[in-house]
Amino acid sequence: MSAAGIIFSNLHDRNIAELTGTRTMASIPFMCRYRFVDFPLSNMVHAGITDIKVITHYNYHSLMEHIGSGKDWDLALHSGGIKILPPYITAYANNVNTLYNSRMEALKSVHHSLQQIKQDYVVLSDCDVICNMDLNDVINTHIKTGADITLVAKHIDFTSRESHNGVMIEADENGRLTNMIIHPKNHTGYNYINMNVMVMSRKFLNSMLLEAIAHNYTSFNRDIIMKNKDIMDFRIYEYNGFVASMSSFKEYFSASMDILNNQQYMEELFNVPGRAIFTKVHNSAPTSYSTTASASNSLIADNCTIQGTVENCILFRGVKVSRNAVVRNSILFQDTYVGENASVDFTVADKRVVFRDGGKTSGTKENPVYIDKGTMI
């Protein structure tokens, strides 16, 4: 069994527009040191996948900087490795000069590159779902059942917050897909939600893309899954571990705080034996704590300076919290500065934000405040 990987970096940018103004969904910072793309990348690497293509759209400069040569994922290889594919890499792929808006259009835009895949199977993954998944088991299950496509899904209560931007999947007792409902707002009770991870054979992917190009299909779910659900074998792989769906800015904040405050979630994401989550390594100085500092229930990255109070927070590299400043229930991205006597609560501050001395910023658990990159307040 050999498999290649395809990661979609931009498909869900609009869901978290606050954080994707200058970056892709894949490169959104997460939990002190990670980016969203680290999770599908690590899942693939642990499954022995060493040929991975990342399909981009726009704003992918920070993604390129983060991935680099791929050495931090052991993907700096002469053959295979990781490649970032900009949209429409051939002139004939886009004769109307527009960017893609869907998974199918993204695949069609790089069809020429996908034709060069030599592995037997292909794993496709978005970047909006955070989990630590055994993809080996998913691939082996797909092969064993002989399905045309295997979709990874989570069984959830559809009165919960995860459902409103998701895709609900209905399946029979054998795990065969029978229906797919997008944004199931009026559904209640337990059912499967699509995790945007799927497995198929290379031959099936290529034949599907040729058909999509010939018939000008634009939607993977509507034009492939729904049109063929009664004549092809589409199956569900039920994932039972922790998963966080990043369907909105509020979900991003809530998921980050849920993980921070739940040791079981932390264990299921970052401490699974043999399945570490890899990320770009920075050789930074350790964080400095002064005699006036107080920090509790927080994740604080390297090269921070803590002189004030930090409670229930996630701080990225280079953050400084000055004397008598109080930061609670907040996420501060790289190189954020909190001035003396400032108060920050329920806030997400992007890179290089400056909170002036004595300033106050406060949101709520349900409505956290977002401060744009480089803002001084």
Given for the second form:
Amino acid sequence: MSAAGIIFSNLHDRNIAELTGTRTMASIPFMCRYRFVDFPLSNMVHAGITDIKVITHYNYHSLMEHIGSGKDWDLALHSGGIKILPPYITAYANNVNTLYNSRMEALKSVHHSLQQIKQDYVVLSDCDVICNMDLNDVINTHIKTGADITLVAKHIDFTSRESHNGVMIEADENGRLTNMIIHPKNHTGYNYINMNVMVMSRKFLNSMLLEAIAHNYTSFNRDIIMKNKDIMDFRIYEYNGFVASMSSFKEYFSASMDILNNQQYMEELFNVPGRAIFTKVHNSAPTSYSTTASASNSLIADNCTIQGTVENCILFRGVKVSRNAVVRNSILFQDTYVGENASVDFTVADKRVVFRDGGKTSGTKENPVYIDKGTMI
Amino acid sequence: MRRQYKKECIAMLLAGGQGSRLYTLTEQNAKPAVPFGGKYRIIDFPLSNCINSGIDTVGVLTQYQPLELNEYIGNGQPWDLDRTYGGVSILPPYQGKKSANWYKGTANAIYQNINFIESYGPEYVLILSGDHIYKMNYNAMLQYHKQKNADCTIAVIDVPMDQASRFGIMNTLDDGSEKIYEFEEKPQHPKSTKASMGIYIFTTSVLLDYLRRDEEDPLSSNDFGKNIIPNMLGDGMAMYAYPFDGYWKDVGTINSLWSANMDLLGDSPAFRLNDRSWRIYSRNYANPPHFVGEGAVIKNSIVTEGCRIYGTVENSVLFNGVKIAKGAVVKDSVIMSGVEIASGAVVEYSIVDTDTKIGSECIIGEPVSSGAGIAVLGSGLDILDGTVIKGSEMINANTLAHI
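Since we've got the form predicted on its own here, give me the form predicted in complex with the partner chain too.
Up next: the whole complex, starting with the chain shown before.
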């Protein structure tokens, strides 16, 4: 068995518009020191996948900075390794020069690169599915069942779902896909939700792409899955582990806080033996607590300076909380500065935000405040 | 084959010392690989200084317990020393055609690797040791060496007069030229306070000449301080002191290792690690952020990724992945990676080596104000509930069996 990986870096950017103004979905900072893409990348690397292509669209500067040569994931290789595939614009102006809008168009736009894949199987993954998954088991199951496409799905209760994002999959008792409902509304009870991680053979991918180009297909779900569901073998792989799926800024905040408040989620994400989540190495110093510091129920990256009070917070690298400042229920991205006597509550501060001495910012649990990169408050 | 590249200056890092005064910490581990400052090893400092100074070719001479050190250095990638031309090379003693020799002394270690030096054709060779914590721009020292037209430049630091007799002291001319006229190893009555930092820059041709001559002398102990430097001075070679006034600490003893760790604490620490203009690189491991539980107290301490803290931590250095249970107290201590401390345990004035587990209600160490020294627990120990270990005690697997 050999497999290559394809990661879609910004298919759903608009879902979390606050955080994707200047970055791809893939490079959204998450849990103190990670970016979304670290999770699918690490999952692939732990499954022995060493040839990975990341399809980008726009705003991919931050993604390139993060991935670099790929050495932090052991993907700086002569043979394979990680490749970023930026949009392919031809030299001649014609109707080909439009950026893709869908998964199918994204694949079509890079099909020349995809034809170079030598591995027998291909794992395709979005990057807003935060989990620590044994992809080897998915690939082996795919091979064993002989399916044309295996889609990873999670059994969830749709009754309590707030957002209608995502794709619901209905399957028979053998796990064979029977129906797909896009943006399901008014569904109650348990059903499968598509995690947007799938496995297919290289041959299937390439013939599907040629077909899609020939017939100008634009939607993967409509033109491939739904059209062929009765004549081809599409199966689900049920994933039972923890997954944080984020389709809005509010969900980003609540998922982050859920992980902070639930030791079990932390374990399932970060402490699976042999399956660490890798990320870019910054060579930052340890975090320094001063004699005046007070911290509780918080996750804190390296290189922070804590002089004030921090409660129920997620602090990224290089955050400074000055004397007598109080930060509660907040997520502060890299290099946020909280001045003396400042008070910050239910806030997400993007990189390099400065809360001036005595400044106050307060949101609510339902509506946390978002503060844009580099803002002075 | 013609040499395709040439380096102006390469570094030779003496990393073979046993570091016997670190006792159990260096039982299985060479001194340069001893952990320091939450996420570093001692050797990270000279290696980072090299790369920050533009020196990208470093030979690391190993001899004593090299396994962990070799693994740590690997291909040099954490320090950007994984180069196509140059980079880091581990240089252990080897078997030659005529004989196989251990490194007899610091000078002999370099002598045995003359081939390595010559393969890069450098004009200058920087000699370093792996036992000090400091940030230093070797390139500035190299410019000084060139400007002085020196044969050898030795970095010196001003030490208090009452401590000068513990160091190798460089006596320089009064004319402000910093020209060395005399070297005294641990003098009883020191004439100056310029202590050698064990950092030398040699003009390569001079170095090789003296190394070869020293090797022919059967009475020589093949040591830079005892032989090479005095011989060169005797011959009237141009030797200059390069004054350094930053932080510099020898961490060759338990006390100095402990106090150098303590120097990292505070709002304006004596030695600053988070210096973006002079980053210290180290091998990083994939650890999640550290977690501070409800009721935890952390004051005047540094904490690294992967820790989980529910108890009290004061004036301490915590390496990655340390777990401190609710009700446990850690004060004035250095706790290395993977250590677990159970509830009710009190650890003070101690150094606890990697992966040791301290059971509940243990009492480890005692305040130095009581006259006791630092307690040291070796690596991978399982300290049973309620064990009491007094100050100054050194515990390894053998001594633990007798408690």
